[in-house]
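Let's start with one chain on its own, the form predicted on its own, as structure tokens.
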Amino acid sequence: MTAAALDFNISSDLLTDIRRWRTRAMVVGVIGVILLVLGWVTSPAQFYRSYLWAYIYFLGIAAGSMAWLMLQYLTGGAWGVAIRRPAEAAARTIPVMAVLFVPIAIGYASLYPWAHSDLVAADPILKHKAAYLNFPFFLVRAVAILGGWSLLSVLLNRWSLREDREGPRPAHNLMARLSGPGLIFWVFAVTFMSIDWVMSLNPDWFSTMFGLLFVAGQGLSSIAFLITILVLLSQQRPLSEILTTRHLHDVGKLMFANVMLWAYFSFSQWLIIWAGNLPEEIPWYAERLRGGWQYVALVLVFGHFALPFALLLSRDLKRNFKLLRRIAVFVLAMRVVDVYWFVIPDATRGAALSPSWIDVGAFLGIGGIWAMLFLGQLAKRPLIPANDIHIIEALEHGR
């Protein structure tokens, strides 16, 4: 099979489906935004809490997809060609997601104890951290994180478009040279994001594993999302003629590896804190093992790790389109629970588990807007990059 013999453009039937999905996402987004507006009017504090966790979840899918894109440019291989277009489309949503950070910047005082001078004055730990935890520096770091990711997204997608028009060289070389520093920046950006936006909700607490947990979480959310989209797109041309069970097996193994990586980091953090048994560390887990949150913890142990781990051990399952998609969707649902478990107990200052309708509004609003943007970007380019240097290897993969 040769690249010249195939049409990689989106078929008319698939394009119709994508437009229909986009319309549905827009409707969901509008409903969610209406709920968010009502939430802001009736309970501003809950609005900002709900907005924060939903924003972090969907931003993680976009930024994580860009990380997989950069990893593929560095390592090569057929596996990355299959997910490249969905990953590029997800990455192109990052500039808009950067704009959606504005409500968090506006409502930071409702979220973070360090934003209140009286609390800082009464707490020696907050006094010590004041040089770092202050709004101007917080905003500078947020701009650096979101601006850096947006710049990476723009450059990678610009050079990818150049590759489509002019051939693989020198565009591929430019993308590969940027991807090494880009991945390093991504890891540091995720780390600072997790510290600034999540850990500082409880500024008296700290963990050296926290950033790695979010790195693994973004990687898992994004690969599960890319698998879900890949299987949906494979039902019609052009991917129905290109995608094989071996492509699916490759990305399924990546999801399996990230499930184990997340579990390793999670267990390592718990083990270090349990072994130390220090009063400045254990309250974080104590708050999450009471008031109903203990059941969320059990759901994460079994749903986020044990069940996906057991199922993804199967080689046959990772080659089954429908079953792997169901596992990927389930993992995405568990990622929602995980981010909620990280953010809300500290944002509510140790209150019992009590989900709000504003949480639903935030998820639908931000998720609907993000899905609408993603699907709009996905429809703009052929689903397979014909000039990718690994295109022949990808077409012959598993045949």
Second form
Amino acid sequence: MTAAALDFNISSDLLTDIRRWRTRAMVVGVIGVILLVLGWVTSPAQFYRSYLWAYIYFLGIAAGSMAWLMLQYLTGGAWGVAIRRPAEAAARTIPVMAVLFVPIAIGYASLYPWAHSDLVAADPILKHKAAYLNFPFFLVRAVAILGGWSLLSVLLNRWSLREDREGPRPAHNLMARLSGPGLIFWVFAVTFMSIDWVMSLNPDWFSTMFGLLFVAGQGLSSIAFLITILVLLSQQRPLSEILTTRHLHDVGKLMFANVMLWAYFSFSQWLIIWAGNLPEEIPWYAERLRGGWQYVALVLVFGHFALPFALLLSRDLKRNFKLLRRIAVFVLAMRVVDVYWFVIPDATRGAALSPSWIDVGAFLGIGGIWAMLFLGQLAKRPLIPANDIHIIEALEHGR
Amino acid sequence: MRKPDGVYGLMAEFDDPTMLVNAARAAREKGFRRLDAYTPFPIEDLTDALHLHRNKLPLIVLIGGLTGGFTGYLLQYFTTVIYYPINIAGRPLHSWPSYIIITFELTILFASISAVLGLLGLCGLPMPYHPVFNVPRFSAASRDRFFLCIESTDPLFDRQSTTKFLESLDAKEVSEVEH
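Other form of same protein, the form predicted together with the partner chain, not the form predicted on its own:
Below is the whole assembly, all chains and molecules, this chain first.
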């Protein structure tokens, strides 16, 4: 089979479907935004908490997808060709997601204890950390993280378009050369993001494992999302003629690896803090193991690790489109719970578990807007990059 | 399995891996089941073509891994709870979080050892003699040639017709494998 014999453009049926999904996402988004506005009026503190949680979740899918995009430019392989276009579309949402950071920058004082000078003055640890944890520097770092990701997204997508027009060279070399430093930047950016936006909700506490947990988390959220979208698209042309069980098997293995990576990092952080048993370290777990949060933790142990791990061991399951999509959706749901368990207990200063309707509003609002952006971007380009240097390998993969 | 007066099988030689994979697929489709391929490097598609995915190795590795995990856990349990019950930082004697690392490591260790030994066992190794080496050109299988062997124990095996069949697959050379 040659690349020229196939039409990689989105078929008209699929385009109709994507437009319909996009309209639905828009409706969900509008409902969510209305709830968010009501929430902001009735309880600003709850609004900012819910917003931060949902924002970190969806930004993680976008930034994580870009990380997979950069990784496949470095490693090559047939799986990369399959996920490239959905991952590029997800990466193109990052500049808009950067703008959606504004509410957090406005509400920072409601979220972070270090923003209150009286609290800082009373706490020697906070006084010591004030050189890092202050609003101007916080903002500078946020701009650097989101600006850096936006720049990577713009460059990678511009060169990808150039590759479609002019052939693999020099576009591929440019993308591959940017991807190495880009991935390193991504890991640092996720680390600083996790420290600034999540860890500093409880500014006395620290963990060196924290950034890596978010690296694994973003990687897992985004690969589960990419699997879901691939299976969804595989029912119609062009992917119905291109995607084989082997492509699916490959991305399924990546999801499996990320489930284990997340569990490994999570357990490492827990073991170190449990073994140390130090008063400045244990509060983070203490407040997450009482007031209803302990059940959330159990759900994570079984749902985020044990169940997907046991299921994904199976080779047949990783090659079954429907089953793998179900597991991917389940993992995406567990990621929502995980980010909630990370963000909310500290944002409520250790209060018991009490989900709010504003949480629902934030999730639907940001999620709806994000899905709308993503689907709009996805419809813009052919679903397979015809000039990818691995295209022949990808088309023959599993045939 | 040995047939004293017969041959071990028929060996077809191919120039490139794609031809070999196609030949293996065609032989499977024709109904041959006792066949094997020999290549200088691993070819993923060949495993699919020969339907070699189902074997007992995963079960052996699973049993090995579970044995390792239980061994690791029980080793620590008996040491810290029963034989040397020492109070460390006021923690309960059965402090399972600290057992996890050793349990995990022994799971991996036992699983990998079972994988290696299981592989050797299932392949029948070590094997000082194998008839395929009687084919003079077979040494090229570790350099740049690709071989497919249909064994005489296959119910469909017949010297003339199977030779013709292999020749029809564009084999460079078909030779009989002596015992």
